[in-house]
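In the block that follows, a single chain appears as structure tokens, in the form predicted on its own.
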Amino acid sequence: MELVFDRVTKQYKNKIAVDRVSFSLKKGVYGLLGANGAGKTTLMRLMCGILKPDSGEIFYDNIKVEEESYRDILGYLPQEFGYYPEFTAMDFLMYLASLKGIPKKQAKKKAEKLLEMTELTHEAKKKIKTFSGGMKQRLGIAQSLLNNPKVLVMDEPTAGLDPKERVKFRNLISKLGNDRIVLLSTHIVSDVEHIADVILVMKEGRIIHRGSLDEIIKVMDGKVWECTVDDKTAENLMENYLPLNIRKEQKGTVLRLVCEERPVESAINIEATLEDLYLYYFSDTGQEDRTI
């Protein structure tokens, strides 16, 4: 089980959305992390065969993604999936199963199982227009799994969900990665941090970093500092360094900063987080482009 991107490029007029990207994915959960406009959605649409690359190839176990047989092993949850509001959850799944060519008897059993897995059994006969955002997203996962895909692609699946729904969603995705390739695209750092086996950091159309959480944040070793200073010193530090977090306390302003050397004598070097790395790469500070 392996999905391979081989020197893939996609360009829209004057913008290169995906720039000579090469990587491979095997069984597990992959988090695709990047700011808006980094090229994540284009990459995922290429992976699903919705878009064709201008150059390069994408294939799964030697099957090219544009081949019809690839559709049989693909599940896709776009950022906003279409549905018929008057349909019930069960009707919706049965309708999509028929489009996928799944026999009715088999489709009914599969739909019931997926509704149970996504905790929607009691809502099976309710119209989708009555669902909360979290319920719709769980239904979206259910539809993406109807054909028991070997490759599951999800674009911003937790956007707009409340914290409780996001935890449910993350737990569900973790289980799905046991026997398939799952690619989860998001700019919500905590979702990636909690569930991804491997993290891909994408910036300006390129994968600039790849690895486990520990490997990813290792590049920030020795660069994250915390200090408590007066207001004037805090202003000077924020002008000269990248501030990651600021909070006011009675004893002064507590700053979390990124810099190569100790910013002030009282600063303490602290362990970096994935959010620190995200801000380091994607902050709009006007600093020079950072790549690895």
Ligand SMILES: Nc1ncnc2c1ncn2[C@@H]1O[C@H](COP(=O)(O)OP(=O)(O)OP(=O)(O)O)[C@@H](O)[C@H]1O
The other form holds:
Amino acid sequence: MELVFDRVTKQYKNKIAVDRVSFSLKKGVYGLLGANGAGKTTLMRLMCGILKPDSGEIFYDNIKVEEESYRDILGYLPQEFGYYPEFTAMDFLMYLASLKGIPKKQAKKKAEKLLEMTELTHEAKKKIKTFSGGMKQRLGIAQSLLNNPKVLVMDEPTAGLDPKERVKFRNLISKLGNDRIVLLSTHIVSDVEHIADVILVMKEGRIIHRGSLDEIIKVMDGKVWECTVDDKTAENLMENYLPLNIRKEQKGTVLRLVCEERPVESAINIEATLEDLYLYYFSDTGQEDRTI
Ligand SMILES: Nc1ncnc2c1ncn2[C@@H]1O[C@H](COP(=O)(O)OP(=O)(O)OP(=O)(O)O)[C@@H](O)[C@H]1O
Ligand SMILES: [Mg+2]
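Please supply the corresponding structure for the form predicted together with the named molecule (the preceding block corresponds to the form predicted on its own).
Below: every chain and molecule of the assembly, starting with the one above.
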């Protein structure tokens, strides 16, 4: 089980959305992390064979993703999903199952199971137009699993989910990753921090880093500092360095910031988080040109 991107490029008019991207994914959960416009949706649509690359190739084992047989093993949750407001949740799943060529009896059983899994059993006969954002999202997750896909691509799957639903979603995904390739995109660090085996950091059409959480945040080692200073010094430091967190306390302003060298005498090195890395790479304060 292997999905391979080989020097894949996709351009829209004058915008290169995916720029010579190569990687390979095996069984497990992968988190595609990047800011708005990084190219996540474009990369996922390429991976689903919906968009054709301008150059490069994408394979699953020996099948090209544009081939018909790839559809059978693919599950996709698009970022913007076209729901049919007059359909009930069950009708909707049955309809999509028929498009995927799943026999009716089998589809009914699977739909019931998926509605249960996404806690929509009681809403099965309600029209989608009466659903909340989170309920629609859960229905979207359910439909992506109808054909028990070997490759599961989910574009911002946690959008609209409340914290409780997010935790449930994480548990579901970690189970699903045991015997398939799962790729999920997000710009929310905590979504991938705990469930992705491997994180792919995407910026301006390129994968700028790939690795486990530990490997990825290692690049921040020795660069994250905390210090307690007076207001004037704090202002000064914030102008010159990238602030990650600011907290007012009785003893002064506690600043967490990124810089290569000790910013003030009293600063101490602290352990970096994935969020620190994200801010470091995606902040607009002149860090854009940085590459790992
Ligand atoms: N159909 C299109 N026509 C022209 N430009 C596009 C089109 N779709 C995307 N783009 C541009 O390509 C770049 C990548 O877009 P994409 O939607 O892949 O990013 P994203 O990482 O999914 O962003 P978001 O987090 O906002 O969903 C952006 O600059 C976007 O403006
Ligand atoms: Mg997107």
